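Just the one chain here, laid out as structure tokens, in the form predicted on its own.
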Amino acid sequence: MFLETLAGASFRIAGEIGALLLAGSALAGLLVEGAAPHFWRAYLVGFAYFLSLSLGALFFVLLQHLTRSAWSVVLRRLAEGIAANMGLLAILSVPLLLFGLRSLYPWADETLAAHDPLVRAKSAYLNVPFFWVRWAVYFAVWTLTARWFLNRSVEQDRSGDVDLTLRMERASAPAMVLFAFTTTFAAFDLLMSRDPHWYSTIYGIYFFAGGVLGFLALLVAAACVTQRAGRMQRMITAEHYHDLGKLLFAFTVFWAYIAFSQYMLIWYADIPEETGWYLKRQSETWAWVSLALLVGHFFVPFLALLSRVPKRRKKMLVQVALWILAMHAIDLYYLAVPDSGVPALPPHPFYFTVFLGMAGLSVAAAGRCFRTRSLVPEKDPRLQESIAFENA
């Protein structure tokens, strides 16, 4: 009782505190001659950063589901809990839709649009009433997907009703396909349309697997920090983190191929409206940020889970998990705010500002999820498989 009592006074000052720093830095962006440019690139780098964590857990969800996966059972529900930040995120997307626009994207602004040929014959596309609709189907389907699977889940802690895990298993199929659409058109809209100018066919994927990486790197944290609590620690084993690790290695690949892919195509092909979003990004200091995610998003983590030991030694991995996460902050930071004129270094303190009340609010949003359910889906047909789950 004492922990569950301390845990949900560290969640509700981990909220506070939160809220405090995305009020604050909201209000110096206002206030403060010439900051509100940087607030709002901040803002959209946190909120793409919290909102692919959120993919990156509803997409295990339902793969778990789609394959009929046992071993994942015990670490499932943490990722029903990350999953269903949906409903603050969608929260935290108003701002940005109503008044960071124009500041951020150039379609948004019809004078330009109109003297732009480009821009112009993409407007049927690119334009601020189907921006918004599009936003608001995007979430609609996302958290009513979340959503759902977490309260079936639910259900059948209390129920212990089988029939549960095989109309969560049906509707995978169905809601995966729906993800896979939501989230390539989002990662258009969200980051890819910074540049109206450019586009790449792969980016949805190259956003996907970032998110899915980053997801996969906070659920070994998240584990870690719950067994820390007294919580779980005979339920997930060296078994499972060495899963995770598997995981985390697979898709530390996955994203290097998908990065070097479309630089490779667009390198090969030598068009100038397309090498130019990475010629921004090679020049100056975003050199260094370019060579940062070769270095740390790929050689360091590829190496560190290339042997069998650190996957099951959960301090080691934790370690791992915790670079890759600072890696998909550099990643997103990379993707989301070279303009013309804008230093990648010092980065603003808005980046640090923003992301800590961002990070602060979606704690306090999985700690309230957990509050009133279990960490575990008590009564799933598989949860004894899970728990007795080796490695082969």
Second form
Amino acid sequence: MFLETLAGASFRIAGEIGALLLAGSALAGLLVEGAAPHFWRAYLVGFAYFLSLSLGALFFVLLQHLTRSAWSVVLRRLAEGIAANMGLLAILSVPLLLFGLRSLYPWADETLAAHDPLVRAKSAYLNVPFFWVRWAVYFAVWTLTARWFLNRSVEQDRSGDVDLTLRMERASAPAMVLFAFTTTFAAFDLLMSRDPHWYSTIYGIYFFAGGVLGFLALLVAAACVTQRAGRMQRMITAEHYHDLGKLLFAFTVFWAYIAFSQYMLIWYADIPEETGWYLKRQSETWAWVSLALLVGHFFVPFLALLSRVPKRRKKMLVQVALWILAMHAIDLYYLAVPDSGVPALPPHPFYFTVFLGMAGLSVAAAGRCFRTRSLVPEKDPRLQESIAFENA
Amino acid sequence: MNGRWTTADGAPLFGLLAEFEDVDALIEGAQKVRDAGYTKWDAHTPFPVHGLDDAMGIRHTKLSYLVFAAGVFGVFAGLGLQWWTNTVDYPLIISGKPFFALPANIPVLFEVMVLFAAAAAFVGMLAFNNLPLWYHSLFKSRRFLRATDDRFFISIEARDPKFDPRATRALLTSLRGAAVEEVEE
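Can you swap the form predicted on its own for the form predicted in complex with its partner chain?
Whole complex next, starting from this chain.
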């Protein structure tokens, strides 16, 4: 009981510290001369980071229903909880959409756009009102999907109705299609349009790959923390960590595959309007960030997860997972920031304060989500199979 | 060919075969045979049985090291092939790129790595399992045919250093639900 109150309090404190950090950063951005663009870039990186994690979680939940997976049932509620963070993200998107667009996106500035024929040609898509409409649609799709799957799953905890599982399975296919379209266009809007001249059709998949990878790392960490708090001790076994480790490995490779696919085509064709994006990221201090991603986002986790051993040892796997979560943040820094022409190093303190602020709020939201809900889908028809699951 | 032991009919003895009717009895039996210190023995089941590896005390395969080494070799082979063909053997200027340009080489490098690793996994798996094997003494047993249907078996070979016709038979007979028979070479 003491532990329960302590955990409840720590969730609340995380939320309060997060809100303070975020509000303090916003205030500093508003009052300090020339700090506003830094604040909005930091806000964009933090927002894109936590959005990508929740999108990864939503993808995971849909995928488990789509494939009728049994192994993942003990982990699914945690994923549903992370996906349900979408509500908080919808709120966090409001200041960005109302006050941040002009600072972040060249196309949002009408006078600038008027002198730029390329931006003018894209103005039917890249304009502020349509951007608002699109983001309203994205968040409507994401929050409704995340809520619907969480609520059906929790409903089953009470009723044990197997029909709910069937309904979720049937809904997962169309939901996955919606997810694919909204995520791709969200990545185009939120990050790619920072440089409205540049385009890459694979960009949405790159963002998706990083998000799912980050989410899987977060799921490993969340499972570890939950078990350290004394919950689900015998439910989540080395077998589940092993499978999460395999997925982490697969998405590490998938991310690198997509990143390289994008790079190689642009490198080969060598057309100025395409190479500009990479040129910015290979100049000055950004070259170090690019190299850090190549080594830290691909080679390190690739080699660390290659063997069977670290996938089955919780302590080793969680270290790799935390490393990947850090690399994912650097990846979004690399995606979002260079287009402003600012140096990569040293990063502005806002990147840390805003990031931690959003992290604190997300932790508090997770605490709120699980205050009244069970940590496992208690009456899922495949729960026993999941607990007894063994890798062949 | 051990020549040490013979069957009741005087034929060279391959080993002893114990038949079980269910998985639990097989697992229990495998644990006892493992704990008795036998090394040249095996379990035969119609389908994969979870936990049997542990019950038999089988260590994890060494195949992964071979596959890793083959993959690393494939990377360098792919790189070497492209370096040699593009810069030494037949240099061509392609879209103004350097003769040896790493980004262009990575897809081939990746494919050669996968090719070598996959081939090593396939051939190595066969080699480590002594396959292909054209003949096995166990197929002389009529009962053993049911290993692909609904029965479970443990076989202990006569070439096992701990093998002794009477002691080993006593061990197998003591296992719950076991029916024991001799198998000739």
